[in-house]
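Just the one chain here, the form predicted on its own, laid out as structure tokens.
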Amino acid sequence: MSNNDALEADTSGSNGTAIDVRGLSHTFKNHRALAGVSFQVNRQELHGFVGPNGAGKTTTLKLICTLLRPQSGRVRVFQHDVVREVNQIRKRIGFMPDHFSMYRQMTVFEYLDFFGAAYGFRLSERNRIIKDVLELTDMDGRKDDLISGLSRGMQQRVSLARVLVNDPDLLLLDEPASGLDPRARIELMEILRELRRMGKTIFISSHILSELAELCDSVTIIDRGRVKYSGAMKELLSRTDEHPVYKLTLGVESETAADKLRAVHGVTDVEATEVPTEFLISYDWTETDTNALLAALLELGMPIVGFSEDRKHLNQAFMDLTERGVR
């Protein structure tokens, strides 16, 4: 590594930028899976990357965290280039693919102990960061029992916890709720929650936007090898035609409640639903935060017994920036 890019290199931490993607190109064969992809994710931060079945999120993972080589374009992580300074990058990441192998007939910890020595741990080193993982994914209690017979839910904390073995500073996930229940998909984004106040950088692949709203503080949307948004989730969301709905739950009727409700700061429109207890609320994101909004609600002293977002603008903002057809 020249002098310039170890300069470079000593700079990753006061840009804040974790994935620098510029100019991104990738053909395979005759199929184009990514046509001049570029983005940033700054360090610290949850970013969802969202798109179609074939967009090329796959394709992105790969090249990020060095199982391909970039055929036009760049792609830096930590300031490091993933062609030329390879070893510095996979010390500082933790992939986790779509379909993974695990060994089967191994218990949990001889799994993450595997990994822990193949990372070059001592015994004493790998025996405390199991018990660290294991308790961060609540797998503590399984610690002894084979793989072969964990739900896919566990399956997927395993395989995370194997991610988390050698406490990389920055974690790609590609697909990571795929096949779990709404209790495990629940369960793994309070994990994610976790793992980013613990100063984490998470990137995480999925088809379904409204699963990442909540989750992530900013989005990259790629369709057909492009991206066609990026930046944060809330100005995403302000950019739709419709402003974010809100389903408000109260315990007992109310015929003033709808006037209360319109009279809110940032709330632009209420609708009564067939069940009398029940409005749809419209929010305008621009003029405060949702939590303004809940606190707004509950100062009304109305009894609110259920408070949700209704995710349909959710998909109108993702149908709007992709394209219709099969991939």
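Quick caveat, the model's predicted, so the values are computed rather than measured. Numbering follows the first chain given and starts at 1. We call the rigid core whatever largest set of C-alpha positions still superposes within 1.5 Å between the two forms. What changes on going to the form predicted together with its partner chain:
With the core superposed, T249 shows a C-alpha displacement of at least 2 Å between the two forms.
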Contents of the next structure:
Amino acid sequence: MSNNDALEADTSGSNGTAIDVRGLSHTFKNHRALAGVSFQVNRQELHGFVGPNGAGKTTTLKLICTLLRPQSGRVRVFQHDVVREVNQIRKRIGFMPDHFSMYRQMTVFEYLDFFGAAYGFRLSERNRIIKDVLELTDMDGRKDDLISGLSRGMQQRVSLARVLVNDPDLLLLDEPASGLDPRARIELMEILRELRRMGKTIFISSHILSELAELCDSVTIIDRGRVKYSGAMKELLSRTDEHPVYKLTLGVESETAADKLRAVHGVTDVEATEVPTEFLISYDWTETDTNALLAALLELGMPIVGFSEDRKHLNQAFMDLTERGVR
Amino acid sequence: MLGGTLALLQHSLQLDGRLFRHHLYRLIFVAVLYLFVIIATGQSLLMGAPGQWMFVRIAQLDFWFISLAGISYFATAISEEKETESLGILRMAGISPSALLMGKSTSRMIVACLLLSLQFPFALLAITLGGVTTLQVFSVFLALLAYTAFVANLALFCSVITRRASSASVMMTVALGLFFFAPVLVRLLANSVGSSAVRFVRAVETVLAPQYETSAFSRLPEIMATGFAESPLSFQVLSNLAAAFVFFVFSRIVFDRVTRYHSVASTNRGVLMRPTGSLKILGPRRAWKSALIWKDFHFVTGGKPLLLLKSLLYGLVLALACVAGFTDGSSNPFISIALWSIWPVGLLLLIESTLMASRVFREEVQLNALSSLMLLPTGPARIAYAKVAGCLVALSPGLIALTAGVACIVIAIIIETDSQATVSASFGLFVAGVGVVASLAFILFFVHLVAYLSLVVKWGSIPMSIGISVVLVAFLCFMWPLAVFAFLGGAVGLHFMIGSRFRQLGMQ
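Can I get the form predicted together with its partner chain as well, since the one above is the form predicted on its own?
All chains and molecules follow, beginning with the one already shown.
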């Protein structure tokens, strides 16, 4: 990859941060879009950026990608300042906006060729790059099709291919999966996984929380222009105030199961779920450990078909951290 | 049907009340009328009956206003619903096609009529100032109202059968152009045949007579003539109202069939060749090193096929000018060649550059593609200039032809100077040269105005620019040396305003 040397040079002399946002505030007329937003994204990480409508996600993305200038605070991308070093940043990022922004009269190849030339690549380089990005996005069979004739999912792939033309180190994707059918969404997530394997840093704003939870290494939750959480996804999902929760699934229905479970040493609460054979068991880890709990459950003689830690879902974390109402 | 019509009517009127732009138009309209009053008052000190002068100007202004509204405002009635893809929703809400057509066109007609009603007090003032009778005022307003109905319904028909507002505007411009100017051209051509074909000229006149009778353009001078005493319910009024009704009925008949399958997203690309076809050599092929110039040349201006076509057209104009110049028997054929080449070429170039100016920046805004361009590692100014350069490549046949015409003027001046020609002939050529400079200054201003308005208004940047330019030329024509500087200054000002707006839109 052409930017690898630059990447190594940056990494060697810095802390490995791809995006560094500190005290960012932005106001549109009377509307305060961002109020002191701070977070960091590490290199080669897939970072989720989550928030309700009007939370300030798109504004933050536009500030990071240099389309907007920060009114106060600081944004650095690969140690470059977004105000003073715009061109250095633009060469190393790829931004995919939340709306389709394509020349629909062009064919897929012409569209990618145009952006390749606009980034200053020679003809032979363009041939290689276009071939690579078309293969990656699985669009090589449609390269001579007009963009206007493609489905929404295909257009999204072309849009992603365009973002990859300049071989960016950082991908900024604003709602890339919105409006896509389940198959197209899954395929898009596969492409993103592949890109992460290739060493790209991906900053993705999305509403599809279930997929983000599986995909992302870290996450920032923003609401009403303020950061509510920023850090590792694992930490967010396993955060508990008091006790870990385990999900137990039995092979048969039993009326006495809940009472038996409550009697186990260390169990503080047992909650039946909508499924009659499923129970959520709260457990005091200071008393004993997980293995001991499982051993105690087996001793009860009930037919156990499933036992796992019930991790907090990103939906739940999102609801807990953000406020009710639409802005 | 009435409920749906009233709902749409109410919505449109509410929207009209909220839009600052519409209030601004009214204000400009009143300001122009007020200026007419001031001029008429001044004229009353020098000549009698200034009321007639004022009322003639008001009537002319109204005529142009209605025509421009037809091209821009009326022509978007249905096509704007198609572009926002809200036509289906309106139909699902139980609004019938007739109610839709009525609701969308009637509200626009009411807004236009309200604007016309603004000037009624001024018209009454014209009667007081003298030279105009009450019958003439009444007849003029009736003629204009009938013309409004005709234009509104013709535009409604155009907006029903086209996919986009821009196409509807173009179709309406062509329709009005054919209605008003084609007969004039046919008459001119018929007369140029000469006295040997008197019967042919008479036949042409007979065929074109109904057009003359139905045209508001020819009816207005008749009404304003001294001693007018005809009925206000003229053939023009009745025929315009009948045509309005016919176009409404046509719109209703074709509405279902046409709108059902219309989708704004087109899957063809006009004259541009596909990379796989047999004529792929005329297609865009690979992007140039200057990618933006390549893109705008091919995808905004029509690319190689149109360049080829235009080269042939301008070549033909130059060839005809040469034939005219060398066969008219004058001692200095270059004067005739310049005359026969510069004005047609200039006019074609103006039309061409106007169309390009309306699209060059607007295209990116419409496609939401400006943010992708702005993220290229180059400044917005370079992006904008590269886009303009793409258009200049496409304008090259016209520019070359214009340069050839200007070169003919220079050669003509040299020949005149060498041959010790009369002072008046040399002065005439000097004035022609200044005229070319003034025209170029105006073209520069006009093209900038179109480009700026295309970034500010949703539709109708060209008609709006024509309207503004007509008013400006009307004011500045008495002091043309000042006009040259005013237009050049205006072009420079608009240039910076385009840059600022372009940057602003790129951030959205």
